[in-house]
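The form predicted on its own is given below as one chain in structure tokens.
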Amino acid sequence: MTPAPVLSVRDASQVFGADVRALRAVTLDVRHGETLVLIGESGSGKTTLLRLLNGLQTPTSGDVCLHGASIRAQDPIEIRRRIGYVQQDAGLLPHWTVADNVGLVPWLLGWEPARRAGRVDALLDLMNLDPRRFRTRYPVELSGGQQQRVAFARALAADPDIILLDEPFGALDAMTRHALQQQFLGLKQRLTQTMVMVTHDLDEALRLGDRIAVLKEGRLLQIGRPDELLRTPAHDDVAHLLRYRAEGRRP
């Protein structure tokens, strides 16, 4: 029997304002476990669809579920505590050490104290940055590639199912992006969360995920294995973005 979907979306449609839709009936599941990529150029909606997936924002119409409920019957504060959350600028708060800003959601669900510092301790040690050296240290004394490890080890703090990842690697420099990368296929064979990424890097999606989804102007035009849409692609506008990347361009 296959396993029910961790996150659902249904037919959902997003529009703001008058005529602005930035998603038109999307449907795609999230299978546990799995990294799923959301890529498309911007405006293609995929920032919106993952705002819908954490209750940031409330479909138009149509629904998106998490663990089968409904998240229009779920307390949204609740479900954010309960979904890890990596931004692009990472997000710390700059008055705070690191040890706070990974500690936040915790602190937040009333964990004593002492378990909330063996657990920070062990996610700096797990993004290879050293509880003695940084968990005193302040945001504008990391450098960007050390800001997002410790964004990161913020997400995973409460040890939540489903992590999502708003473009986490697309401020950095090519050097720190490429290394983080490479840390965070490592890290996907520790863990067993489920997550979402977005990116508009093809050959960041090619490489991370193990299906992407593609978008374009709010639709969704296909959804698949990496090697899938390398091999069969569904859609023109899937065989062309594709075909940029085999001529090493950009689109």
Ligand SMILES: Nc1ncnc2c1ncn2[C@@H]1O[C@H](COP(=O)(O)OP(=O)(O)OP(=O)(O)O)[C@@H](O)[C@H]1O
Contents of the next structure:
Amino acid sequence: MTPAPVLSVRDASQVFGADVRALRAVTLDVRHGETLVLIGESGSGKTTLLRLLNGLQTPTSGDVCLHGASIRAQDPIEIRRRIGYVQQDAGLLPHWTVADNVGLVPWLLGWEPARRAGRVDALLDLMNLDPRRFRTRYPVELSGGQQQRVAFARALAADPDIILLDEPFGALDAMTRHALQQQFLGLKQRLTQTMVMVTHDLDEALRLGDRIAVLKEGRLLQIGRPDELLRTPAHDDVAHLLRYRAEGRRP
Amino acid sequence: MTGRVTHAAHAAHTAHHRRHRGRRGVAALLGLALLLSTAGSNSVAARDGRVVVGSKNFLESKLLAEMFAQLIEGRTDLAVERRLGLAGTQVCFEALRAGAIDLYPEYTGTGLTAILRRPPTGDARAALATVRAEFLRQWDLWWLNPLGFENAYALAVPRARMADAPLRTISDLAAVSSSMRAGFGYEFLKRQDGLPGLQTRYGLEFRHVRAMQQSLKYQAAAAGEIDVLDIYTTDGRLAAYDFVILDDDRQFFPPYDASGLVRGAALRRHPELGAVLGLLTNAFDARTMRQLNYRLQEGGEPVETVARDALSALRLITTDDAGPAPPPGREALFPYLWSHRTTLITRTVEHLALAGLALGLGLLAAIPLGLLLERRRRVAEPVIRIIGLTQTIPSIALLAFMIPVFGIGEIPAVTALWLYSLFPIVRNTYSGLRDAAPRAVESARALGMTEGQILHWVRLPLAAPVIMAGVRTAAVITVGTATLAAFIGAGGLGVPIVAGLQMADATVILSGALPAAALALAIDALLGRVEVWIRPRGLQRDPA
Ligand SMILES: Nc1ncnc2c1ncn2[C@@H]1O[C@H](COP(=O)(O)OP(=O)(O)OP(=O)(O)O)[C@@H](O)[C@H]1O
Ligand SMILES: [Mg+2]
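Give me the form predicted together with the ligand now, not the form predicted on its own.
Let us now look at the entire complex, which starts with that chain.
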């Protein structure tokens, strides 16, 4: 049986300026507890779709519902504090320490300092970053992979039930990327959060996603489980994407 | 909020503080502007028993003004305020008309041609009659009886230049002018009774005409770099140079009888003023004037001393002084700086006060404006461009524009400097906020910070070094431009520079220019340190 959708996008279109149609009539549901991966080539509208989900962007037409209620009717600030967000390039505040960055949302929500500090340390531990060494560092003093992990910890800080991730393993070298993917898989088992994650790497999508949504030029081509996509690609472009991967993997 | 790690809290705290100070600043500024404008228009009414004497920025004008001042002080109960060295005819006249000064020395020919814009006349009596009637009718300004000498334009040629062809008149010059290089003062080049009219009357066609500062012309002529120059007939330097003054055989140059130009209001309020100034009627001839000027220009004696000697020689004032002090010789730079240290310190303090006040008011206006523009991006660029226009107005012109509104002295000087300080601060505040770490701003928004929190906690601290860089630029501009405040009587280190230029005395020029340059460098270095200090720690590549 299918759990009720946490987020649902209804016929949403997004037009920038006069003629940039970033999204065209996209409809999809995000189910409770699943990891939905958005995949598509550069400029296909992945980030734009993600930004609709926490109200960073209001669709030009159509609607987005959170737990069944249109987000147009809700306070966007409130919504964003309840949804974790990991940006395409970490986006840490450069003048704040690691601890301040991770504790950002709890601080906005008015947590007690002691509770905040405990949460920060626990999350750094979870991310395999020794709190004693990393708490007081600034983002410039971290490697790219460490920055991504801090950004991830920051998204989890207030224990949100939804997390949005925009290419969290984007600009990383293959080894770090792989290690973080493994760590993510481990976390996924322990966390109950619903996640929506953007990537343009099909391997990553197949490995981490419970379901995959394929976007092209702002249109949703197909959404389904990895095996469904592999078995019955609904569109030439999806088939092409999968074949390309298959060829790429031949020794 | 108390639990935030100190640095973020600190950066944000200063930002917060700045914002609030900014809001209060706008109110304070409005109040100040109001105060300044009333001070400007009421300055005459406000002073009782006080007369403001002005002069142009050349020594004879200062000398005559100083004589007016000492005579009034010596023979009436009125207190005198001196505003000597204002930049040129226009500035003096506007200051007089606006009531910022009560009188200044003027020449009938200047009144006729430069102010009334009438064609020059060769008739001295007709000229005086015309200016008297017109100034009275148009502006209630009174010309005193002439002082007895004329300081007219004339052309001079170094005698050395005449070895092959002796010249006696301007007509003689016209015959050979195509081989002559001329150096003329800026006013002479522009005025109807200067070069343009002279060229038409005599058909002069020089090989080359250079615009030159008064005193530099003499040196250039003596060095053989120019062959013809314009001079004033009472110029003391004529005694020191071997120049032939050419006869104006076609009576082109209008008469320039020296006199005093006084506000009618001042004469009515203080009837004794007219009587006392009348004592100077026909008191000096051109030769006496040239000697007095020589003492000022070549002897480097202070205007006060020469004026006192001249008045006591006429027994118009009594002095208990044991004779004139020996004229000071030209000194080397460092002894000069040392012996004038108290004056220079005063000038430096004046200078800093002018620049500091302007910069402070600039901060109070420009930072809030930058914040406002950041929220109104559509109007930001045009507004910043308009403010940028102030940077293109030549400083001396901007100072001159201030006079009809604010009179002369510190208020218009600070206002002009304030205008100059705005642009770099507004521009950097705006662009610093706009461009501050866009990805960090984006993530702060995505995690649920309000726009106000983003400004306060992210944008302002990250923009602080850029804003500070703008403040630093503004500070250096303000300190540099404050040297020009001397032209409208606001004091500062420009005073020795202007005086030195008139005396062609490099030591005196440097005594103002060196401290001014040192001040600019010191302030730049100091604010450079502040810029580093204000930079949030995480932005430093190499954390301490
Ligand atoms: N704020 C904006 N203004 C104008 N155009 C925009 C804006 N944001 C996105 N676009 C355009 O919308 C389209 C989709 O952009 P989006 O960022 O969603 O792509 P993406 O799939 O995330 O690409 P990438 O993989 O490169 O991150 C692109 O053509 C982009 O240029
Ligand atoms: Mg993207």
